[in-house]
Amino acid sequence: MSVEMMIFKPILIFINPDFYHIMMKKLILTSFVAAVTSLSAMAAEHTFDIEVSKLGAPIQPTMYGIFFEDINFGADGGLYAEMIKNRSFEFGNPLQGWRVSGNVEVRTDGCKFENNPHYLRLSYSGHKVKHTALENEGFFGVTLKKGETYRFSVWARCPEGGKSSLEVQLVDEALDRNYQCIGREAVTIEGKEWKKYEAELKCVADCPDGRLRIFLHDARNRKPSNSSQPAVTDVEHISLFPSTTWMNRPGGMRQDLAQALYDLHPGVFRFPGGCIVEGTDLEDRYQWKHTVGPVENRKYNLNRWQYEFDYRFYADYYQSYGLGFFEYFQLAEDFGAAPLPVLCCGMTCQFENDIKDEAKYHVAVEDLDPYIQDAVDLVEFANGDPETTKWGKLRAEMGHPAPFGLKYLAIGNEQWDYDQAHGHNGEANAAYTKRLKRFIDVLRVKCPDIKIIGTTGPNSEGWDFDLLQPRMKELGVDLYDEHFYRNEAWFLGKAKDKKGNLIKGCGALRYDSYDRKGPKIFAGEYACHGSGKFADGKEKKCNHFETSLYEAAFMTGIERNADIVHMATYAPLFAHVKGWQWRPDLIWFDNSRSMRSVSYYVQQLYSHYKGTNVLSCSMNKQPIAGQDGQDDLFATACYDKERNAVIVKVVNTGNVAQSVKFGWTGKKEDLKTGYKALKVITLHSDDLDADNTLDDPNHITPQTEILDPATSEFTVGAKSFQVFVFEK
């Protein structure tokens, strides 16, 4: 109340009480109008000028994709649906993952499969009450479901003739009843030659931590006796799959995990890594030729993530290559994504091998021919004629005569060069680029249609990045691959160096100042890694809503700069809750369930609503990127020709809700006229520390509402990501 009203209140009441109340209502109304006017003034400060009469740069179909690496048990024990660990007995310890009893011998003579020579010889135990048996623990258990059918297979023979019977059981060792067996089937083995035997086992009870057990019986499926003994039996490549797999392919991918990838609508699929491409030693590097052909003869490999972290150590982490390059290409085709394989450039992991050991751990430039030939052969495997080329014929024999349409090939992962200050003994060394040049020189001649992707190393800034970035342009690569796992401040564009200066190139403005005439950009690995700890003492370097929101804010800059950024993939993709070594990750799972993180939904919203062309979107003629005076708002706009829609993505990273008005600019006959529908999708959580879990996988998910398409002013809630879709 004003001072004047306080003075005249007694007089007004004395003259006319009703008049006083009328005056008070007018005062309140005047105050409300003033408040609304003030709100409108605030909203005017948040007017987004969206140019809808002029289409900007095309947004590439490959813009938002997925990057797969076999880390966190993402392949064996994850996406690859095989349930048996060390199925071919090729781990460093051939019996790792297995328990044996009776008369069991590991042998390597006379195996059918050249690349997997180990097999087991099962013989009569010597006494009728002693059992010759095998039992496999699976990947963190063999999880079984009541009513489900499981496909068992084994390669076997009776080398001395005769017959035997393998009683195959699904068992629950913790089951509180007389019989542990919850599914069984007998398989008769006969003949001296290796043959594949198959059976289906029906499970009669749920078991989260089961086992596969195999008994050696006589030919009548009876326990051995003094008068009836089983023939000596050799077994190899023992396998168990769920009957339901992705696209119903026997021996294929896990249904729910592949579905989660499909639901992202990825435009590009980068595989198989990552650091596993390099290996710690050249022997451990990923070699694509070991991953194709019959699955039984694919050579096992030690996974370099087995030994990376002694504080999260998994001594049984190997690669069976059941998920190999054929399956990667096949999945890319399933998802409608461009395949993007990454090959070793002849260098091992530089983090683990000092430059002084270059001759020991890296291939000399003059000895790169076999590595370069692997690249040329891979293009032939993917695209070659099925009748006239060696590798195209193999692809056809594996069931895919048509070419996979490979267009991209990345050479190297996180390699770098050295300058005078950072090289060994202060010497400059073009360790990576001199090798990359050899690949480029050959590929440009033999595979001229392939776009070559180089790398700028493991960092988003710093001496190594500054050294490599201009060299990528000098070498003429088509794209180069940037990686950045950074904290909250970096993704918000507020990171500072040790001297307190703002780091150039952090946040959503990163690409606004990039060279428009250089190679295109592939943001190949990124995620916001929380810094510090939560109130309960747990590290923030994990999945939670706040960091996912900041990823959404950063991605407005990716989309705004679609003229030079052609690809972006979050990393890592998968993590087993009992086998993770790195977090945050996009999708978490155990043996029977999976969870899509908030970061997953950020990626999904960008991919589903990426549009076909950028639209200019600014506030006070500045990009909306959390800059001074923009009140923690980030935004980008695009046009989608297929939907005939304008799409605006807005992220509010602040603690206060903001009023936002869309100011369409352009001619009257432009895209702004005739909207028939307005859909608003919101991703928000009041708890910034929360994420989805296996027990509550839908705790934080996008929520959709339909509004009046004539609406132009909105309240964007604090800590929220919203997608506005104006459809014709």
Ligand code: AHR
Given for the second form:
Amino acid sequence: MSVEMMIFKPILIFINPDFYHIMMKKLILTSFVAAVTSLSAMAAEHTFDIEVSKLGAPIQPTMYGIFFEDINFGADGGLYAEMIKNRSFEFGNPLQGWRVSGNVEVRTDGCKFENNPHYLRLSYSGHKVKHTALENEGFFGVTLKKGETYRFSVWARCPEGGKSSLEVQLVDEALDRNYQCIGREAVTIEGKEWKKYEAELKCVADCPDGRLRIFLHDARNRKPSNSSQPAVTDVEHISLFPSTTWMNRPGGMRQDLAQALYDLHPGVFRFPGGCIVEGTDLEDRYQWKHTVGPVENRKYNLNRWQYEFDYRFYADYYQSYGLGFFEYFQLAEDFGAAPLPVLCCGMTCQFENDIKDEAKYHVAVEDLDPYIQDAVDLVEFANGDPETTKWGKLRAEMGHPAPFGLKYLAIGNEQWDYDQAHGHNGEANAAYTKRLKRFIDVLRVKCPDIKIIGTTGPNSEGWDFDLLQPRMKELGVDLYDEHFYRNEAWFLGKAKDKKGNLIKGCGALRYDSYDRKGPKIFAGEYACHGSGKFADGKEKKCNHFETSLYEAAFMTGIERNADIVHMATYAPLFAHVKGWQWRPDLIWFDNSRSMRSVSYYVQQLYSHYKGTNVLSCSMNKQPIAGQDGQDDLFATACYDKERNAVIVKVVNTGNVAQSVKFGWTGKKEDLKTGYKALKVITLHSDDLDADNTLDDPNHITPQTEILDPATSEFTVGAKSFQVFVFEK
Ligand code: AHR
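Mind giving me the form predicted together with this ligand, seeing as the form predicted alone was just shown?
Starting with the chain above, the whole complex follows.
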């Protein structure tokens, strides 16, 4: 037993005897003790002065949140639990994702859902053994679980009268036996009018890569014969969901993925993008009105992440909008997060469509009215009276008469202006801000309670950022949205430009010098993107412990500046291991499993221990931000009124363990002494290149220790993130 444990054994046993034994087990099982008090001879080299008698700026409840975009198959094939790909036959190729045989025809006449006109006509093939059948491949397979019940539904009719039966099967083609069906049900179709038919299929075996197969049978559910043939049958919107979903809502979200979001305790929920909001062409921009009402009639749309990177190309990536604006608001409510929708400002993606094609790709300022009306209507959809307003009524019809309490609206994603040095033909063009101004003018009058969020474009510094930042203040937005996917040096505050000068605004000191009288900040998309390659040649631009640790270091600056930074959301959120376009990401999944990355745990620790007020925390009167002489230490402190606790977050990004002493300063005594409990949570990995995986999802997770609350000197391990919670 180590000297430290000999000293702590009595303390731990005193606090909780069971806990001592749990702790011992954990210490034996794990190879490190990341937070050990330094009661040994080590002298404290770093004193953090924490002013506990004066509460600093409030930390907003919205501070740490989530940003969802349908990228990496995050929605269809991901959070949205639908298992059938191209369920309404509306992909560019209406039969994409389907295998058909026998007599199957794609039609659009007499459709049931005007926004999704395609349906299939199934008819007798003309021979009893030439089966008319359909088969769907799902998203990277139809993954089935033994014992689970699946909810099948289809809209169907027999347009020429008569009856038929659909033999619906869950199939495992890899099964080494004659009969491959692992779940089945028959559905009788009758009547010339479209009707919804439903069935529950019990699955008897696990199957990672199954199929949904449907045979057209005669009315008795027998294979067609010369004497008994099925009626002609039209089918549309073929759907299959597990019965286990988030909150057990039929047609809802994947339980494990929604749970992972819930477990972050997000304060704000930004949706639905991202670049997806803007569209490559105006017609495929995100239109929230296409995503509400009955799911069957939500108009399919391309997903730009289908083709964005030709080296990660997914021809079958579309948006069904089964996860639409109603569901986003509902999730925000489930999570206790403030909903924050982002709307298209009348500009398509500027990366893809240069402003020199302004007339072709961007809406003229004088033609923006419908776009602005969409914004006004969205506020009505979220907050309007359920009986007297058109959009409030729709919300009520969809099952939520109470308002969703929308308070924030972001106009545009990563849009920017041009100055003479960067405009075409040397012309400046307030491309974004001239449009934003029109939205602001109307919204301030019609929706005076809504806080408007502008954007400072895709870059955290440079000419475009420098141009936009003061314009956000001039326009009087309430917040502006900054994005930064940057490398390790940037997150550590040591990034240099091509001339070797330190990049202004990089690292944890970024917000210390910001204008205190300007709009508030929403760090709406950020992640540390590793540069270079690992020893095995794989790009470091992927999830691994080291970059997550640097995110933790950077976030000390977010928290310290809570007077102006009101929201921060990591991006992107989700990625399917077989369908990603962008990494790193917060949560990875396949069809049946999910994994929370180290970055996830960084976000979670900040969110769970965010406190209610900043406390001044400095070393030699300087913010602790990895500055020269600070030995790679970063720190921030806060007070949590609800817990009655002082919380100190410390990140050591260096290769050497550091000794740290907390010096409680301030005139009043109330928080300086008398702590009853001290909890230390540590996130650490000896292997900087490692992260959690689907096979080993708990490889690197926060570890909690209970220490003597009188302790004020600690050793913060090399490459560690620690949260110290002193409870009164
Ligand atoms: O998060 C991925 C993309 O990064 C977002 O869609 C966009 O806003 C940013 O460029």
